[in-house]
Amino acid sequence: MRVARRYAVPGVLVRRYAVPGMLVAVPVLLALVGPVIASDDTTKDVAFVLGGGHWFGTDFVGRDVWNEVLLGGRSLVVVAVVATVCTYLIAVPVGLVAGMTRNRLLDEAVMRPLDLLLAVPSMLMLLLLASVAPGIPWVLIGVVVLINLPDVVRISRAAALSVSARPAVEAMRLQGESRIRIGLGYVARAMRRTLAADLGTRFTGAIYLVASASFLGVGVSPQTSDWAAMVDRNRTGLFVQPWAVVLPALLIVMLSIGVNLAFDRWLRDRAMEGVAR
């Protein structure tokens, strides 16, 4: 009871928190914030000058870099966060109904197709359909859910395994309980810790596939102003004008490393409640 309380004092848990909550507010606030905030002055300077009345410099066509981190934040994190919450949505009831079923022929043909799906490289899916229709961030939604699906549901179907093999279960079901309330009420609830592991993992990998897209040129609109997309466009100048890159590259290392530090601090402190009790 002493650790749980120790943990649940609120200044504590700012202190534990401060760090990832700092790294994931920056970059989150920038992208939220930035569009609203930045100017619409789109005179162009001498390409590639650090200083001349710019905060961080012109970029390789002499726009403000600071005026573009401002508006290219919204594409990459929303996205992101969007493709990241629709997975889930997705492939966790599929993994939970996968993972309870008795019905063999049921089981193979929720997860032979995404074995499938698995078997194809995320780069080369990532490539062909993005490439189908660039620019359009619906699509490259669906196509960031679509290659972190197999991978999301095969990790439910386990977790949902494991749980539904425990003797709890079995007395729930002796007991007349129907499988929709022993799935959410039970076998779902004892599915988090595992699935919030994964998603700090996932959300990284979803950052990683959209600004992957962006530096190829399939995500977004060649014109548009995006994080990733500085990183590409500026590459060649980074020992003249090195903030055009490192200025966006930092703010993805930032919200990514933020990301995976909160949930692991978040399932450590529920593995200390769990000892306490």
Partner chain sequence: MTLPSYVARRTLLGVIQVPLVMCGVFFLAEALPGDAAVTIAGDNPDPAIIAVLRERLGLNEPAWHRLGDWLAAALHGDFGQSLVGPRSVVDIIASAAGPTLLLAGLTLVLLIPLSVGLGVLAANREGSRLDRLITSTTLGLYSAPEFAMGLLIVTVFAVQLRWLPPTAVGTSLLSNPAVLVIPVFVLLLRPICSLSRLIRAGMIDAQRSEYVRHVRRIGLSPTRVRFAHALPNAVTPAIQQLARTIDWLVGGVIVIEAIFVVPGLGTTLVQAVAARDLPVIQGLAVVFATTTVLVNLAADVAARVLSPTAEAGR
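Residue numbers count along the first chain shown, from 1. Not measured: the values here are computed from a predicted model. For the two forms, the rigid core is made up of the largest set of C-alpha atoms that agree within 1.5 Å on superposition. First, how it differs from the form predicted together with its partner chain.
Core-superposed comparison between these two forms: the CA of Phe60 exceeds or equals a 2 Å shift. For Ala211, the Cα coordinates differ by under 2 angstroms between these two forms after the core has been superposed.
The structure above corresponds to the form predicted alone; please provide the structure of the form predicted together with its partner chain.
Since only the chain itself is given, any partners or molecules it might have are not part of what comes next.
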């Protein structure tokens, strides 16, 4: 980014990020601003009507589709963001400890159970765990964290391992710096680049899991408005009133494509910055 700013005219930056930016901005703005501007008027009309005073018709119980779209994005975006943040908050310290310790046993004790988690297909884990306590967003967040945990712990362990083999770390150790200071002050800071490179994959993965789970009826209570749940509930009226399905499905696809493209552009700009230095 720094190089892009220094060498490129702003127009280039705008052009590079215009498509991914738009793809992300539309669903995110709708998700965050939508609940504020949505009307409280919940009078029900006839189900699956096209037109009739509604921009995009009505849904399976006769609610206004546009109003439901305004209300239904927040859960997806917020749950995905919270789940991603929680994954890093747990995985990075664990990976740091496993990578920095010279105790082989501790390393194995941390890493082997994670291999076990990898043997369980993620959608299976989602369905199993969510059946324990359906309809609560926190359970959904917990499951997404659990699914992403092994990968992020592995990546941070590998990064910590390679950083702590550097001569600088050895020197600090000889000078009698405490392990915590070396870990937080040097190794964790040096790991930032590797972790940032992985962030996009984790976030799109979280969006994917949260949306798919809500579609299968996991983690959303029947009253809440949610894009993925809208797609599921309005499927029966696909032939009569496709908007109630198409609109939320399109927004979910836009969001995941946009986030992916934006992170890829950003990583490439950063790689060029690395070359330029």
